[in-house]
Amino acid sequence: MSSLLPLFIAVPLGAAFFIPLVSLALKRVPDLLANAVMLALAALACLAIGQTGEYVPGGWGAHLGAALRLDGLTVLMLIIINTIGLAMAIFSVQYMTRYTSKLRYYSIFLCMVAGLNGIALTGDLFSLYIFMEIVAISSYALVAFGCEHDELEAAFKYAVLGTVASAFILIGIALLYAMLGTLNMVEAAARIAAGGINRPLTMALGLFICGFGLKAALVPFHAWLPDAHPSAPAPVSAILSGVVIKTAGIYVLARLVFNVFSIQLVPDMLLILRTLGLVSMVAGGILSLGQWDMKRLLAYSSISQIGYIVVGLGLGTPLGLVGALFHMLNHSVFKSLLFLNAGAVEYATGSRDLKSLGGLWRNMPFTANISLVGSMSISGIPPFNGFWSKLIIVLACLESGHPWLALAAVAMSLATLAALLKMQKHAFYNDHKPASALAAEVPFLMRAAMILLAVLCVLIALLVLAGFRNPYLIGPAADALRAWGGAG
């Protein structure tokens, strides 16, 4: 399997450059090639389950900084990135016909996928920064893809704050290299464990928290997200909220805190993570209640759900890590589903303003039922997947002696339920409004992408059958976070 790891980066990157070369003569090539690439990558990610290994190109040695590594956490991220990416590609076939250029859209989209896979696989900080910038630049372009005033303004704001985040991270990497003489993560972890934490390393860690906190949209670093995610085309909103903020933000932050720096050397880090997680969970949940734009409501909800993940990480216990990683997987699925659902409503009615919608259940029963599945999943209603990950996080809070965190998690789950029920009522079950009177179900492939994610909301709940403390796929990922001397 190790020799196949470069394919996760090379295939989407090659396809991104190949599509413009042939698309002018063959109009269907962008749709077919992008979907074929995402299907192949999703299958390859599934084949990686249970595998570990390392690939060093050219036999130069991992210390030169080009190694790709595969462990349980990498496998989880590859499955998230490429499965959600496949659903986005299917949805885009018919949805993106309303935008200017599909070949450019797919080229940028596949560049983003290559960067996300690179972030998950790389074993050194310099390559990580390069892949992160590929993702960032692709994201800015995709947010601005509609070329309207709102899209351009949101993309500019996203780019400015993203650049600030990148600057924090680059300075942190430079400090780390100056102190340790290596950018290889395994070697850096070993040297930190041998020499301990000094002030420059503490400063580097602080810069990483600010930089990756911005990437993950943790409060108070969240200002760009409520504008950027709603302004983008629906499949872009879905992958930004479902995948990008987790891969470029939460995943890397967890790798650095647990694997490289080790929480045993910086125990105060857990308190910082719990605080950031709690504030994000509460602020995002409360702010989502007051929103009337469907995608903006979902964007604030993303901030709250990211808070759950960071609270789980901040507990630092095995059960807390399992809950955090399980919720990261679940959120990627149900939030992507809800953004596609909002895109379907906008596609059919031309509006995502809840005050101008109503009665869509009669015109779009499939979309209404799929939206209900996503809403129940994110609200933690059994038996959907969100219930199990939230339950594990609440139990982990109680087990580790933080009952007030458990109480906040339950309260914000009720707030999420209230916000999503408000969306259901005003979009689908109130009386007809002019914007929704003539609406009809969206085309087949858009519905196929939504049903794929809705089925996953049910099937992923079955992962707990392998054991409440060691769910299938999640247990090995949590073990990988503890492998280099992380959580106890």
Given for the second form:
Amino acid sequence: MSSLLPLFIAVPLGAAFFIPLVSLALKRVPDLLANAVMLALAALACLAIGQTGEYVPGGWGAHLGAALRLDGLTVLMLIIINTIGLAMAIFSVQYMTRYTSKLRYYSIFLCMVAGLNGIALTGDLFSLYIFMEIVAISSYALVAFGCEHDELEAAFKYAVLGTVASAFILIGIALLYAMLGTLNMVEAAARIAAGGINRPLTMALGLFICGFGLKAALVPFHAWLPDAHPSAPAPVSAILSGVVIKTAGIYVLARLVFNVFSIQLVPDMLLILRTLGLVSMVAGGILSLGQWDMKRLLAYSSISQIGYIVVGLGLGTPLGLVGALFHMLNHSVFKSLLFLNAGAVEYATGSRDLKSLGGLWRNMPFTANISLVGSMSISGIPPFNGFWSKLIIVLACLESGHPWLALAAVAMSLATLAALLKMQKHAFYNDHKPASALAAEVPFLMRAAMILLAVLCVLIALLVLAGFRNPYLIGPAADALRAWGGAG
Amino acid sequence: MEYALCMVLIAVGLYGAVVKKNVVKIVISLVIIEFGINALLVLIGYRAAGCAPVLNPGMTVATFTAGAVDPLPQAMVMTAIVINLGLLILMVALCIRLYERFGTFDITEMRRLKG
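To test you: the structure above is the form predicted on its own. What is the structure of the form predicted in complex with the partner chain?
The complete assembly is shown below, putting the previous chain first.
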């Protein structure tokens, strides 16, 4: 498996380069090539389950070459990125015909997937910065893809804040290099464990929290997200909300806080994470209730769910980590599904304003039912996956002696339910409003992508059959967070 | 002292990005931040009276490590400059599109979205 690791980055980058070239002659090639690439990557990610390995390019050894590492957490991230990416590629085939330049879209999209895979795989701090910038630049371009007033304004806001975040992260990396003399994460962890924490390292950690907090849209840093995510085309909103804020924000933050700086050396970190998580959870949940734009409601609810994940991480207990990572997997699936539903409604009616929509269940029964699956998952209704991860997080809060956090998590789960019910009622069921007569069910491939994600919502719930403490796929990922560095 | 100057440069860029209303000036401020960081990176690899990190013929590895400055930050700065160039091009293109749509560079007049 180790020798296959570069393929996760090389294949989408290569395809991104070839799509504009070959599609000059053949019109159907971009669709086919992008879907084939995503299918291959998803299969490769499934092959990587349960494996570990390291790939060191060049002949310089792991401490100098920019190594790619594979462990339990990386496998989880690769599966999230490539599965959701596959669903988005399928959805895009018909949805993106509304926009002018499909081949440019696929090209930027595949660049973004390459960057995301790179973030998950790399074991080197500076490569991490490079991959993060690849993701950031492609996502600014994708948010601006419609080139209308809202898109451009949102993309500019996103680009300014994202650049400042990247600058903070680069200063943090520079400080880390100045103090430790290495960019390799495993070596940096060993040197921090040997030498302890000093002031510049604490400052680097603070810069990382600001930078990655902004990338993950935790609440004091969240202002760009409710503008940027709704403005993008639906599949891009879905991958931004479902994958990018987790990979470029939460995953890297967890990797740095738990693995590179071990949590025993900076115990206050957990308190900071819990506070940020709690504030995001509550503020996002309350703000989502007041929204009338379908995608903006979902974007605020993303902030709330990110709060759950960070609270789980901030508990620092094994059960908390399992809950956080499980919720990360679940949220990527159901939030992508809900954004695709919003995209389908927009595709059929041309509007996503909840005040003007209504009664769509007659015209679009399929989308209405699938949307119900997504809404029940995110609100934590028992048979679906969202229930189990929220239950684990609440149990972990109680177990580690934070009853108020548990109470807040339950209350915000109710707020999520209320917000999503509002969306269901005003978009699909409100019979008092006349249904748009022109609206018709969306084409087959868009429905196929939604079915794929809805089935995953049900199947992922089965992962808990292996037990709360160590579910299949999630347990190894949580172990990886506590495995190396000072914690060792 | 030099480190403080880098931080001043970064702070000037941050100030500009927060305070300025013209989108082009905001982009310039962001570029100033990046330049400050690049200077900081080069400074981290600097050693007083060091030579260029090139292994000349006839030079042993021991004299190289004793005399040369750290080459790794320089490689990082090269990469960072290329990344920033890509970002700069994208942001300037965004500014042009914004001007086409809104007819102004003033960010306070582009307020269709509420954060």
